[in-house]
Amino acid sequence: MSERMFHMGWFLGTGFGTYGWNQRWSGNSGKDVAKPGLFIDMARSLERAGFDYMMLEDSSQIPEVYKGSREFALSRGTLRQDPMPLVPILARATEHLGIIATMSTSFYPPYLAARLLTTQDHLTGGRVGVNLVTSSPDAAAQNYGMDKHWPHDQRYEIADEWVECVKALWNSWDDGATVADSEAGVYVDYTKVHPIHFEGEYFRSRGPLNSPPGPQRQPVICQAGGSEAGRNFGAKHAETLIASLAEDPGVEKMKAYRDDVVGRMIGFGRNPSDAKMLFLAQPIMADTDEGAREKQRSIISAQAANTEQLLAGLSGYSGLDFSKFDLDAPLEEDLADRTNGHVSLVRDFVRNASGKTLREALADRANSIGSVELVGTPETVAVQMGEIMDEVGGDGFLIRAQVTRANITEVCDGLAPALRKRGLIRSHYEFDTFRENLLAF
């Protein structure tokens, strides 16, 4: 039996959003929109399960790529609420859970961010986290008053600028500043809050913040770049990184991904235990290991017959209108080159593809169910994702499934008791802090 303990979290692929409109296990999704019960329900059941967090991703704008057009993603739900209103909410429900939510760089000024975060810090007793992202399309910079975005490696140096000024703020209270003596009526020593005088290139910022620290000072850092300069970004900055090995699979993969990265963090003079490697997967289970298979096998028939839902995710990602390409033909080569979006993604779908007409390519990409393949019983699952993170020495999993209280179940009180029963997750909370659970194993 494994005695390597993971960590285990949840994301939440389309944030504080609509799940499974018109499907079956939906609930009532259609006349919930911006309602947090379904959150509520999963972030307990997260924490009965003894996960690390979830993570609510998110957009500033309505995809409209593909086919040029908003039709498509808004006849389809989707639609994204600020995720940043429903952290306290979520905290307030729960006692240890982690919540992570997603902001952009591109677009929150740092001053804003840091005191945004520091209040949610506050408010969520220090658990909560935030994913930083440069955010790709032209209309979410349209959104804030830009004509283009920036092209994909400065937003990675806009990013880094952006880190370091916030974290200064975050820093512009000296420990134990407030001192709250009534006798002497004094609330602030005045003397251990300093303005930072912060002038980079593309951010300036005097300080200080006018709110204290919160109890983690700073909230746990999440990121989830897979180009070149997104992997420099994380492995300098991020706590915890979400690894997405769909469009290149495996365990051998995953090894390769995690190598890279504890080097990169290493070059950067950081100790690798200081970050979490968490590999995306999307588990298919079922009473029987077949009932499971056949289960993945419906899944995936399902998918590779929504050409149409496939094309335009691809467009999204990309920045590029797939609609425009003839599906019986080779995909085109420079695509990578072409897109200002996800590069990484995008290029290693071109790999993938080569020799491959843009339809066979589609049905790959439908085969594809996260990082590695976990098909089978509870119990099943279980022993697949203990030895995996064994022999790639991870740090642990992030559940991608649609968010129905369906799925939520059958992960919380039918996979993650299995993985307790092996010692492979947690059995309780040692701390009450996010960053100090994370760091715990």
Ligand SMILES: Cc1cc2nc3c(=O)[nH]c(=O)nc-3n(C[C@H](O)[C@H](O)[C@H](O)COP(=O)(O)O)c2cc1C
Given for the second form:
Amino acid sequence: MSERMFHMGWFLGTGFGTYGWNQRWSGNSGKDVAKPGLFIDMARSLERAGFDYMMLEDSSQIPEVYKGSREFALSRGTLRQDPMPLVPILARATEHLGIIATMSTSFYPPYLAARLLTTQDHLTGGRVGVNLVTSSPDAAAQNYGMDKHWPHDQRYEIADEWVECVKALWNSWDDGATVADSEAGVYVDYTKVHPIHFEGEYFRSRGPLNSPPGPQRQPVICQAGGSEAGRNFGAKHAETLIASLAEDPGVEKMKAYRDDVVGRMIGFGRNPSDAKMLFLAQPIMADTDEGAREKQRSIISAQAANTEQLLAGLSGYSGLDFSKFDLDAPLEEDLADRTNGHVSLVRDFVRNASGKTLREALADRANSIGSVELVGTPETVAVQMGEIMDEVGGDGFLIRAQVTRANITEVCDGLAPALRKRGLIRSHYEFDTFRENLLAF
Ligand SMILES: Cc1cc2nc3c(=O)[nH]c(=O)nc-3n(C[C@H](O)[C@H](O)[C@H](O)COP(=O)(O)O)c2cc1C
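Having gone through the form predicted on its own, I am curious about the other one (the form predicted in complex with this ligand); can you provide its structure?
To see the whole picture, the full complex is given below, headed by that same chain.
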């Protein structure tokens, strides 16, 4: 095993949704709503490529902050099925790949979450993970009966208690509780299954779970918080942290993020090698380096021309309606204080936009293609990725690209073999469970 090996994941940016329905290479995606075929093909390809996991984003509302309307989101096809039922379907089509779906600690009652994820762990043969988010839009909170969502930092306080409660439920069965002793007529030794009597500030649960632990007992916890509270939550609980430094990209920033999270993990008494940090990146590849640069130029100019998409994206992240701001006036400096959304993202955007108009800040945002630029032939990109990881110190990349079979093939059958040839990614899976493979190097 190469000492320089790193991990790979793929972030599906609109979860179990519809991808590029009116764009080239998207096949039948507009018609195949909620059909699992594309995602099954993807899972098999990622496994062929030696990926650690695929990660399905989720949220439980239709974006409506931009222009105070659902029109933009719905006309562009922003819809999402619940990713949870897709997980075992993907697991049946694969043998080794880790499958992470997103769950909100703000809305899932702990018992339902613990039980669902335990069942998923059984059904996937120990390959389930969960991306824990606190969710930000009031519209999502209102779908669950609240008037307004909790304030940002309090959401993480609630999330912390939520994890404590859910973990207690996962541990409500001792090892060896299932004895299956036919002669004595005892299937489960009841003395090894305990109520938890959890009494927190936000949650109460009696326990025990009515289901024995799966192969991993707990799913692999994934987390993407960027704020102080978010980073602390990730450093305390996550086994894979995913970071998007698109607002503030570069190798130095990646290294600083990694050092910061490592410091926090040590502060929580954890060993830094117990969590893998993956950086969001969008490789842009072609048959020649010049061809890839040309492709990069055309991606950036398409992003820049799509002002509405940029404004709607920022509105969604921040909860502030960016259609109301003057494009040619300097950006208001106190935006980060006014948001109850993805605080860290808004903070980085505002810092980078200091002294600029909103239009100029949008142009910068359109230029960004991830935590770091990866542009060239698959061989060039493989070399870039190896060098970046050497500098950052680990642990890998989370691919973000439109989910089309064309992009999947570029990454899985172009880039992955080039990485493998250089000893940078695994050639086979050593273990049966997701966690063991993730923490193997
Ligand atoms: C790669 C990545 C994936 C994310 N996936 C989701 C998601 O599926 N659902 C969600 O509500 N938020 C998601 N987020 C948002 C984060 O959970 C978090 O709110 C955001 O990074 C801002 O951090 P903060 O909450 O600490 O300010 C994601 C963020 C990143 C960088």
